[in-house]
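What follows is one chain in structure tokens, specifically the form predicted alone.
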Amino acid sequence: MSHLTYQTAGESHGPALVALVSGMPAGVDVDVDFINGELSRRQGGYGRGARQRIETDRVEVLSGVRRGRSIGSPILLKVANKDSRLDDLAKTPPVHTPRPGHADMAGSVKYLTTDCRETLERASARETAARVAAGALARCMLRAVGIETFGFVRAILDATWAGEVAEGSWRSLVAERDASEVYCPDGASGAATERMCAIIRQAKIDKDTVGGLVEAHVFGCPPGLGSTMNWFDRLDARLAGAVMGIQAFKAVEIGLGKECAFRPGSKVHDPIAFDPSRSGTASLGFVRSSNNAGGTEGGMTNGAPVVVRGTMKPIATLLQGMPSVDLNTKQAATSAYERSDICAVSAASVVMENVVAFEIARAVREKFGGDSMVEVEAQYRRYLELARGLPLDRG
């Protein structure tokens, strides 16, 4: 089976949240401390509330692993939950009034009640816990081929992080973000990082919410993953749909995005060169001297850098709240408070990476086949062989 997929279940106060990872090949080095060091990034940043306090997310891994390597059965993880008081309704009682923003009021007409909480446990961002868990745990296949992401904030409100993420200089961003409270690669200036936390600190005072971008950099895709041939194959549309399928995420841009519409095509398409030195590279030699399409072209990888920027709005619960109607009376309320975050938009910029990763592993897998890493680390070099060897003598 070649089909990597994942499935999640579990509400934010049920006993836990699980992924269910299939199509894992054989011979995965499973990095347990990875996926946890992810799950912990996912609680950290700047404005979280009191719920990242009670919780320690750690991975259990159920299924699919024996002695640290995958065996080409389903993977089961599971991140349990402290805060696990689902039946208990003197702590979580019924919600009557919905939160502007949120699934609330949507929720509850479509499953015809007027009580929110069925809803709102599953549509709480504490899902995003088994995401990060199933994407960490891809990126432990993609270690293997030589691919790896880099997720971080760019932006909240009107401070922006303008800085560069370049192939040859990514890492050293790592621990410039890894020390920023916002995960912004600002590095020994600060600067951006000191307004963020200024913003937020500004939104608690106001009794309101902030949201901004974030992004993802994935190194060492080789051209060729995802498709032109189908819609549906595009590697683009996928990681757009993984994206935007993120709590509160309302906009996703492939490389310059939006800006392509304000350029004319000679200052948008990236042109194309060939490099021998780097012809032993996932590259291939091919070299571009800008990265304006994301490294995507026709639903494909090109061999670029991929990059991907979300747009994550503010958090729906306010502590003000906000006006709403009471769906048993219909009479005018003020929307409901459900403990909350200020800012999680460092929290989204580790589930967006892992999510990210996730598709792009997808493709590896759709792309090289095999029941066992062996044979996808094989089938990954054959390849690579047969494209540098172009033009092939086919007969």
Given for the second form:
There are 4 protein chains.
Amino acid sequence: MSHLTYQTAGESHGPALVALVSGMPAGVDVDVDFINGELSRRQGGYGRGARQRIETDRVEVLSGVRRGRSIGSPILLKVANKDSRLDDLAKTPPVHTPRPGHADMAGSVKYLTTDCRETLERASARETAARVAAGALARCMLRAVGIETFGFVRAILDATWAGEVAEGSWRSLVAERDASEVYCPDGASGAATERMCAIIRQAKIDKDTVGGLVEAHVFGCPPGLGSTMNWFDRLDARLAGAVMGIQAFKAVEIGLGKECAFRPGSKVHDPIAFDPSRSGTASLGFVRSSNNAGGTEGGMTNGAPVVVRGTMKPIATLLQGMPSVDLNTKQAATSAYERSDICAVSAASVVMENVVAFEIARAVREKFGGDSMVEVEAQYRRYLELARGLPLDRG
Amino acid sequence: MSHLTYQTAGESHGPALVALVSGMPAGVDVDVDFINGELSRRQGGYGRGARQRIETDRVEVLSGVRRGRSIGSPILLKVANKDSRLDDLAKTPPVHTPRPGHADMAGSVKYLTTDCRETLERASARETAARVAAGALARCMLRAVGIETFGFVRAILDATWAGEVAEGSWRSLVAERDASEVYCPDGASGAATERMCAIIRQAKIDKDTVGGLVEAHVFGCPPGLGSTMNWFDRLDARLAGAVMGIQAFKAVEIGLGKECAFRPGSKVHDPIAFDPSRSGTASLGFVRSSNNAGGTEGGMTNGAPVVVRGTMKPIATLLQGMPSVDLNTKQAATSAYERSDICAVSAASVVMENVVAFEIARAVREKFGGDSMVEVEAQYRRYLELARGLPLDRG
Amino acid sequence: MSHLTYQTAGESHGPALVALVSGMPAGVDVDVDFINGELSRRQGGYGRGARQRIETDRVEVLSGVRRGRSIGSPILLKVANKDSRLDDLAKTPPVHTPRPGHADMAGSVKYLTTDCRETLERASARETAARVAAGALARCMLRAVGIETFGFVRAILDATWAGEVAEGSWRSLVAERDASEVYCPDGASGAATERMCAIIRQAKIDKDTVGGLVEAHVFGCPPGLGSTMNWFDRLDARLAGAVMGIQAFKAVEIGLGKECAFRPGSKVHDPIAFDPSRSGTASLGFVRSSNNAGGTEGGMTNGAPVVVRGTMKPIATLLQGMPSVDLNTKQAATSAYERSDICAVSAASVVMENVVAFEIARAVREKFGGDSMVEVEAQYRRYLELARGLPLDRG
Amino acid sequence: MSHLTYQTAGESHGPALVALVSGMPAGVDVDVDFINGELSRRQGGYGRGARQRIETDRVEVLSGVRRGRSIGSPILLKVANKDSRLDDLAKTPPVHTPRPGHADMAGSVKYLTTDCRETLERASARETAARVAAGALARCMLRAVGIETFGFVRAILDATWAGEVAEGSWRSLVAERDASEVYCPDGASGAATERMCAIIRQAKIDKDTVGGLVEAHVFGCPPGLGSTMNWFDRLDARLAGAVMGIQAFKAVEIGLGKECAFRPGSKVHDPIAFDPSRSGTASLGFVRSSNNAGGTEGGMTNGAPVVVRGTMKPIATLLQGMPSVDLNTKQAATSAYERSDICAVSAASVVMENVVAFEIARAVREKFGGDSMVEVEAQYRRYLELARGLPLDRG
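The form predicted alone done, now the form predicted in complex with a further copy of the same chain:
Full assembly next; the chain just shown is listed first.
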């Protein structure tokens, strides 16, 4: 294999967003409908702006797939922009007053320009469409080794859903999440969803914006994905990098996360037990009465669900504007308003879920090698068999 | 230049820990005393175990430096282990009962062994000595462009220091931190330090362990370090990956961090102003009345101090043991006790500060290129001049 | 900056070939006509097959460029395939008999298939259209620092052009090359071109194919591009990797190349002299009476033109067929004929020139850093000034 | 796994040369005697200078190995320098007159110094001791999957050994090579060795130096190592980069190499046949009547031996000196003489063999994944079984 990687390109109002995924094995059933479904989910959620009504994101596969299956070559996923006007100065005029919280000021200085447009077009979160496409593609591969993900909104401002997401019950939450206007799986009551929507409505009235907490859970990982041997190969390090690399994210937690600081070790670490009835699963029968670790120990999966939580700050583009400076004159000015969302936390939950999935897929590729799914699946099964047979005769 | 990178090697009870730093420019004054000082600080802090009394970490420079100055080639930093006994089965016997919270179980499965020793020797946080050495070396380079860092302990369990760390006042805090048994710059009162020490004492009595919060602040970064163009080049993504990659870290925050979820945008984003009297500094005169962003916007520095906060979970090795399983028999057993610390949050503050510094140095190298400090400094100055002259005639 | 890299995607009969170029500074004038000109040149040359009459390669820029100038973000270059039919089994049927010399056999085993089509579509040299586009884009950047390239055909089979290509005279050769049906700059006489064409004509009659030697010369590099510090950062190593990575290349030489084995040191190494009248050029006045080193010493440019020579083997698809095996039956069979060229050495000269240019551009980015051409050019000039001022006061 | 990589550090007269190898699976029997044997061979060969009498290179393993076996963590190999004096200005004085053909001039300009010492210490081929150690370590891993290498001297100046090296007979050549003063396996006659030695003797008299051709053959590779999917993942590209990255190499060829330019396709490509009696070997029974491709097609191994040829130029340090320039005064001067060899082609054959082996090992790691040799070997065998069973039911 070549290593599983992805890179994106594209501007918010350029012709297209693209993701180039390299290192996918041959023989993956590329489920374009599924990818498009995730793109649609990314466009949804209560509180989104006008842009989402203009675009209907659909992926076009320009390479790497033949008759619905990957052939081992790089896969180019393209999402065309309907609202393409980057070269038209009248329609995408220069912006000289940077928005606090956005890339505008730092980017303009970095590129030695006073037109924030030059940076903001790439810095825009519209780029996450390409990341979602890449992650959703990775999930087509993960299916074959029984790994699935579930992402949702945990909190918007002070409205928090306190429900649990467990290995045995998460599937029933998918429909609940999908029924929620804000992607919060709060089910029949819908109480959390209702509070979140109310917060967003109020923010709109206030010409303000709101952020929140999103979570992704990954089920079916065997112990041993990731590595403890190099800091940059640790799965937790990669997850943190990938999640913090999403536009507007300011915190990443794994498992109990920040709360780990506030409990003694005896209340944090998850006791290990062995349940022979579950030794046939990917967990190999190693079970935990809690999952405070969020499924990673020493930078590797431990067989429990991987749990990642991200904090999205409020959108930086406020209808009320923010105090800023004109970069040409250095005089005080109110920041420009680019068409934007009031709250994009729902979309962020989709982005994070797919970004997390990609990192898991990368770790799967590294663990099992192989160039085709036939080989990957054989090696996955062989690893579990060997692990179940421990101690090895020669081990 | 080649890219600035580092890699570590070495086991807890092997002959040595090493860091291989590649891409350092020629002409850096390598301050070995400073590096050793950071190594000593890493060994300190109230609550550490017996190992720190055995070792006196000192760095040996095996390559890349001539007569005290770097020559542009890879720099190998070696920290010898006095307690070297990896090959001696009597002194480092097999461990068959994994400690919850440590790499033991996941690593043993991954490597198809039932001897947790094979993984734990590398997974041990003793490896952070090498990371501290690499980061401290990077700081020797950063000095030349006026960038400095300050790391400290913010909280241990529920004892929190609520003080502020500001650009104008942080220098006075260094001595206060250094006077604190737990590296908390709480100054004359010492109230926070006292509570933290009490918590550690109690944890020892309880045969338990405690974690906490650590912070690193970076001063003197000009706007434009890092990048918004690729997710993996974003400075915040790299910082998060580097910090989460430290042993036992479970959360990373930048600036206001998780709190961003709980405030509206108008209370999060930092208004931009221009103060001509400060245009001669690295900030170019762009000043903020708050620094909730923690110095990064759009994945780039914005001229304000970079603020990173990490959560360290409690040490996974508890004197009281934890419920676990014998990997050979699959029977319940209490986890083994390897000599360990009650609390290593102070050490973690040193590790994080230096790890953060390395990522900043990496971004500096990428921004300014060059092969020698003469060239790096010239290019740094030229960039600031050009930025001050905006708008450029051709810009 | 992010590092300057490129990656390609696309199959021979898929929808498109693409190149994703990351790390280009902002402010490069992207000369689409020039890129298209190189794509046209790649399609030309005596001895090409029917495919080149079907396609008229034109680049479409999907990202990273606004109003004709790069903005620092990843640049996606797309070349659409007119002959797109990868999913149509009737038009791109399975191939079960691998062609000796092609990727067919090794690729089919690797991907555990007996349909060579799955590999050959990506392995096809049509992919070089994307590489040419990436390299030609890089040359738009190189122009700004005075670096230019010249690629041509040196030999086809036993017809060799013995002319010299020197810094002072190469410009006059461009028109001669462009006037030659095989891209050999043999000028008025056209004797070499005539012999090469005759060889190709005869090969066609013989249902055979022919290869040859191609050269790329790079002018205007200052001393010090590349690095001697890591083997993988050496410019000669990168050039060799990039050139050997072109389809059908089996040898790479720098400067005198293989001939270095057959001369004593005193007849190989290029005496160094200093000519003050040339100190204003990129060579800084360091002149050589010969250029056997081909412009690199110790993995770095030395101020003399960089000279790279590649050997292209004959095309692996012979009209006469070759002895092979049916992968399904393991019985002897004659290899399949896919529409192909008799000789593609002319095209290969275009590919190699652009591939070499990209590696030079990569080294330029590493040496000078910077995010915009304003900054890159300032740092380039500053480096030359500092170098001219050696010894530095502090050096 | 983490990816298999290596990096070296160390100066010619610094304390040590080191190689840091990352990504080696656990369970490799690390044969230190074998590694030391290769280090000794690197020091030998007729025509070497005084340095080789000072040093007795022995590897010290500082990490990654426990009781003779790798444990999956980074392995640091250290070769101490007896002649360590880098910091002593009297013993390693500044050098102001660069040697043509060496890194001296380019490196001094790059690093803005007039003391060539600063660059030449790292640029020196003494660094190849670390590369040999890394490659020899990789061969300890390759043994377990039946892959072996054989490197030797093909020519020194115009003395060429014309013998063949075939899969069935190469083992008998090992002793012949080892009996030759110049590592040329010319056996009983010793005619080529004798001529080579005579050439070296004459060069010494002439105060000159000589280069030559070296070859490495790799046996036992199954089809499908490497990749055709990305140019930078192609095995031939990586081999070329690694070999050209060796000090003083100016050409790399695979298989027939440059000669491919001078033969028609029908005389170049290797007919494919299937021999059921050999289907149990790594070749899977795919046999060739010739091996002009040198074992790679489309950037992947094809089951035939991999054959790489490198050209080493004559040593750049001539006892007679070469015309050069004093970098401080810019006046003409004769280049300085650093203690050096007359001919190091024998050593280069050892370096290239081990460097080639490392790239093969890297491709093995990528193809089979896995974290321990138990897993790697299981996956290797499973791949061959699957390949032998082609066409797969689902394929």
